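To begin, one chain is listed below as C-alpha cells, in the form predicted alone.
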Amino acid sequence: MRFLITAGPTREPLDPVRYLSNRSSGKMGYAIAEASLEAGHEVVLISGPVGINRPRGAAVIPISTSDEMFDAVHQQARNCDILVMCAAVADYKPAKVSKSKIKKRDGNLSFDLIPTRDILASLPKNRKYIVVGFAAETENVETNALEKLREKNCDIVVANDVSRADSGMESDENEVTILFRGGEIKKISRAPKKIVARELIKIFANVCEKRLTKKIA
C-alpha cells in the first residue's frame, strides 16, 4: 500500500527571525513512517522542521508553513491509499509578515492572527483513499475527537491527551484512542511510539483492505 504521512510542526513567520509554532517533535509521525516501511509499504513523508533522521526508504518532502503543507498534501494525496495526517499544523498565522526584524520596544506588542487553511476539511468527500486524522487534546479527549471525525469527514481519528508529561508531544511514548467512522473505539495503552506506530499501521491497513474487498464484492 502507499502511505502519505504528515509529521512535525509548521512554522508561521512573524518576521525574518521569529515565527509561531508548537511543541510537536515529529516523533509519532516518523515512527508511523518507519513502521509502514517495515511492513513493506511505500511511504511519502511530508515533514515540518524536526530534529530527526529521515526514515530510510521514504520519499521525504520538507515543508515549513501550513500553506506549504496544504499544497504538498493536495499534490500527493491522489496517489496514496492511506493518508495519515499526524502533523501538528498551525491553526492560525499572522495576517501580515514584517519584511524586517521587529525591534524590541517599550510597551505591549500585538499581532492580528487569521485562520490557516484546514487541510482535512479541504479533502474531497468522494475519494479512493483512507483518511486518518490526529487529535491532540487537553480535555474531553474522546468527545473532541469524535467531533473532529464527523466534521472533517475522516475515516479514522487517533486521539491523545497532550496535557500529560509522560506521553504525547515531545515524549518518546504515547497512549492513544482510535475512533472509527462506524462507531468502534479502540485504545492502545502507553508504550514507546515505535510500538504504538506498528499497531496503528496494522489497523490502518486492515481498514483499507476491508474497503477494497467491499468494492470488489
Second form
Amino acid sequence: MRFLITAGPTREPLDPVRYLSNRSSGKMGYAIAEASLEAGHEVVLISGPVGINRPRGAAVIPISTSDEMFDAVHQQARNCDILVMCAAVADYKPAKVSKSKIKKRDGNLSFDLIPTRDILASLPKNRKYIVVGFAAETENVETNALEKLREKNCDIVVANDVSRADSGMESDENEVTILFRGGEIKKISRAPKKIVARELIKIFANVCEKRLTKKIA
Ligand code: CTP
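The form predicted together with cytidine-5'-triphosphate is what I want next, because the block you gave corresponds to the form predicted alone; please supply it.
Full complex below, order starting with the chain above.
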C-alpha cells in the first residue's frame, strides 16, 4: 500500500529570524513511517522541521510553513492509499511577515494572527484514499476527537492526551484512542511510539483493505 504521512510541526514566520511553532517532535509520525516501511509499504513523508534522521526507503518532502504542507498534501494525496495526518499544523499565522528583523522597542508588542487553512477539512469528500487524522487534546479527549472526525470528514481519528508528560508530544511513548467513522473505538495502552506505530499501521491497512474489497465486490 502507498502511505502518505505528515509529521512534525510547521513554522509560521514573523520576520527573517523568528517564527511561531509548537512542541511537536515528529517522533510519532516518523515511527509510523518506519513501521510502514518495515511492513513493506511505500512511504512518502511530508515533514516539518525535526531533528530525526530520515527513514531509509521513504521519499521525504521537507516543508516549513502550513501553506507549504497544504500544497504538498494536495499534490501527493491523489497517489496514495492512506493519508496519515500526524503533523501538528499551526492553526494561526502572522497576518504580516516583516521583511526586516523586528527591532526591540519600549513597551508591549502585539501581532495580528490569521487562521491557516485546515488541510484535512480541505480534502475532497469523494476520494479513493483513507484519511487518518490525529487529535491532540488536553481535556475531553474522546468527545473532542469525535467532533474532529466528523467536522474534518476523516475515516479514522487517533486521539492522544497531550497534557500528560509521560506520553504524547516530545515523549518517546504514547497512549492512544482510535475512533472509527462507524462509531467503533479501540485503545492502545502506553508503549514506546515504535510499538504504537506498528499497531496503528495494522489497523490502517486493515481498514484500507476492507474498503478495497468492498469496492471490488
Ligand atoms: N490539521 C490540519 N490543518 C490544520 C490544522 C490541523 O490538517 N491547519 C490536522 C492535524 O494534522 C491533525 C488534525 O487536523 O490531524 C487535528 O489537529 P489538532 O491540532 O488536534 O486540532 P485542531 O483542528 O487544530 O483544533 P484544536 O487546536 O482547536 O484542538
